[in-house]
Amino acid sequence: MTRSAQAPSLTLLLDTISSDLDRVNAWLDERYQPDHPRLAPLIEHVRGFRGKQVRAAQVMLVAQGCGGIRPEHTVVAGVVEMIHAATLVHDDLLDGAAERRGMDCVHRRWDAHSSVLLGDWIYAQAFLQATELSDNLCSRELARATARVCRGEIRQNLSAGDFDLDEAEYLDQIDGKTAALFEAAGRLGAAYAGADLELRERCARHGLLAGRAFQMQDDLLDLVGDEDRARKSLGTDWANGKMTLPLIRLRDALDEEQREALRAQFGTGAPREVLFDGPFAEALEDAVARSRAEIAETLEQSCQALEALPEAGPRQQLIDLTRFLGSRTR
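Output the coordinates of this single chain in the form predicted in complex with a further copy of the same chain.
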C-alpha cells in the first residue's frame, strides 16, 4: 500500500524526505522476516498495514531541522513505527475492530491468540532492533515511552464509565496513550542529529503537544465526525462510557438537572445522535467549538516549541505536519 493512496496532501508535504522514508520501509521489510512458513502470512499481514507513518516522518523532519539525517535515524524511525504497529494489533483486538486500512484485523483473520502473540513479537523485535545502535538512548527512551503508552491505556480502560473524570486525568491519559510516542520520537530525532539537551527537550515538547492535539482531534471526530468519511462507526466513546474532551466540556457546561440526564445515558450504548438534537444541542455546539479552539491552541503551542529549530525549511514542514495531525477531518 503506497502512502499516496491514503493521504495525497501528506505525500506532497513529505516530498523532501520521501527517500528517507523509503529507507525506513526497506529497513522494516528486512526486519519483518518470518523464520518459519507458518509465520509468513501473519508477518506479511503486518507489513501490509503500514499507515501514514507520521511518526517516522516526524523523526526525519526533526533530524533535518536539528542538523541533518544520519543512519541512526532510520533505526529510530523504524523502531518507533514497529512499536506503533504493535499497539495497533493489540488495540484492534481489545476494541473488537473488524478492519484496519481495508484489511481484516489479525484477530479476525486468525484468532485472539495470534493477535496477542504477534503484538508481543513486534514489541520484542522493536526492542531488539533498538540495540543495533551503539548507545542505549533509543532503547531506553522507547521502552519508557511504551511503558507510558500501556499505563495510559490501562488507566483509560479502568476509567470506563467514569462520568466525573476530570480534564487533568483525561490529558494525562491521552498523553500516555498517544503523545508519549511522539514525544520520544521528537527527543530521539533531535538527539541522534547531535542536538544539545535544550533543543532535544523542545523537540520532545513539540512531539508531546502534537500527539496530544492529534488525540484530542481523534476524540472530537468520534463525537461529531462524518461516518462515511471516517469509514468506521463513530460515537463509540460516548456509547462505551469513555470521557473525552468535548464530553467533558459539554458535561461541565450543563446545569445540574441536565447533567444528571446526560449521566443517565453515558456509557449505555446510546447513539451519539441523542446529543445532537433536544436539550443538549446548544451546549454541545458550544462544547465542540471550545474543543476546536483548545485543539488549535495546543497545535499553536506545539509549533511554538519548534521556534528554536535552526533549519527553517524542515521547521516549516514540521509545522505543516503538525497542523495536518491536529486538523484531520477523518
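Mind sharing the form predicted alone? What's above is the form predicted in complex with a further copy of the same chain.
A lone chain is what you will see next.
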C-alpha cells in the first residue's frame, strides 16, 4: 500500500533560497539555548527534529515573489518553525507516538510532564522573539494562528472515537491544527515584503489550502505509509480513533455490515494492517486513490492563488514546492 514513485528533491526545489534558510537555522540555533543545564539535553533533542522546514521556505519564497526578502523574514520564518516544533512535541505525546525523524519522541526519552513543559517553553520563546520586531503584526498574527492550532487539536481530541465524524468537521479540525500556521506564514511573508492587502490574502489562501493538503497527505501516510521512509510512528490515527480523510472515504464506501465491522475495530488499538487484507482491502484501495486525487486537487487550488504573485521565478518555485507536498513519503 505504499507508493513507489520518488518525490522530487526538496534540496533542488529550495536551491535559490538555501542561504536564506541557512540564516533561519543559524537564528534558531541562537534561540535554542537553554537557560539551565538540565534543560540542555531536551532542547538538543528537539533540535534534531528539524525536517523539511517547508513553512520557513514558504515564508521566503512568498517574500521573493512579492518583491524581496528582508531581515524581518528570518525572524518570521524562525518563529513559525519554533511554533511548529512545539506542536510536534505536544502532538507526539497526544498520539502516543514512539518515534520522530528516527529519534525517540520527547515523552518516550523523558516523560509526559517534560514533553508538555518543553513544548510550552518553545512556544514562549517563539512569542518572545516575535514581540521584538518593530511592529506587532507578527506576534498578533501568530497568536491568532496558534489559538486556532490549539482549538483544532482540542476539537480533534474531543472527537476521538467518533466513527461518524463528517468531512466538514474533519476539514475544520485540520484547517485549525495544521493549515492555520501555513496561512499565517503566507500572510506574513507577503506583508513584510511590502505587499498590499489583496496580495497578502491571496498568499494566505495559498497557505491555508497548502496546509490543508499537507495534513491530508500526512493522514494518508499515517494509514498506508512506510515507517522506514516516514521515520516516525504510523497508524496512530486509526489506533487512537481519529477519523481522517482516507478513513472517511473507506467508511462511506462500505455496506452496512462491513461498516459495523470497521466500527468495531476503530480506535481499539488494532494495527492498521487489519485494513490491508480481507473484507476492507478493496474499498481501502479505492479510498486511498480518492484521497490522493482530492489532495492533488486541493494543491492545484492552492497554486491558483499564487497567480497574483508579481515575480515569476519565485512564483514557479512556490508552485513546485506546493506540488511536492502531495508527493512526499514522509
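Here, rigid core means the biggest group of C-alpha atoms that superpose within 1.5 Å across both forms. Numbering follows the first chain given and starts at 1. Model, not experiment: these values are computed from the prediction.
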_Did Asp120 shift 2 Å or more between these two forms, C-alpha, core superposed_ = no
*Can we say the CA of Arg263 moves by at least 2 Å between these two forms when the core is superposed?*
yes
*Has the Cα of Trp238 moved 2 Å or more between these two forms, judged after a core fit?*
yes
*Could you tell me how many Å the Cα atom of Arg272 shifts between these two forms when the rigid core is held superposed?*
4.5
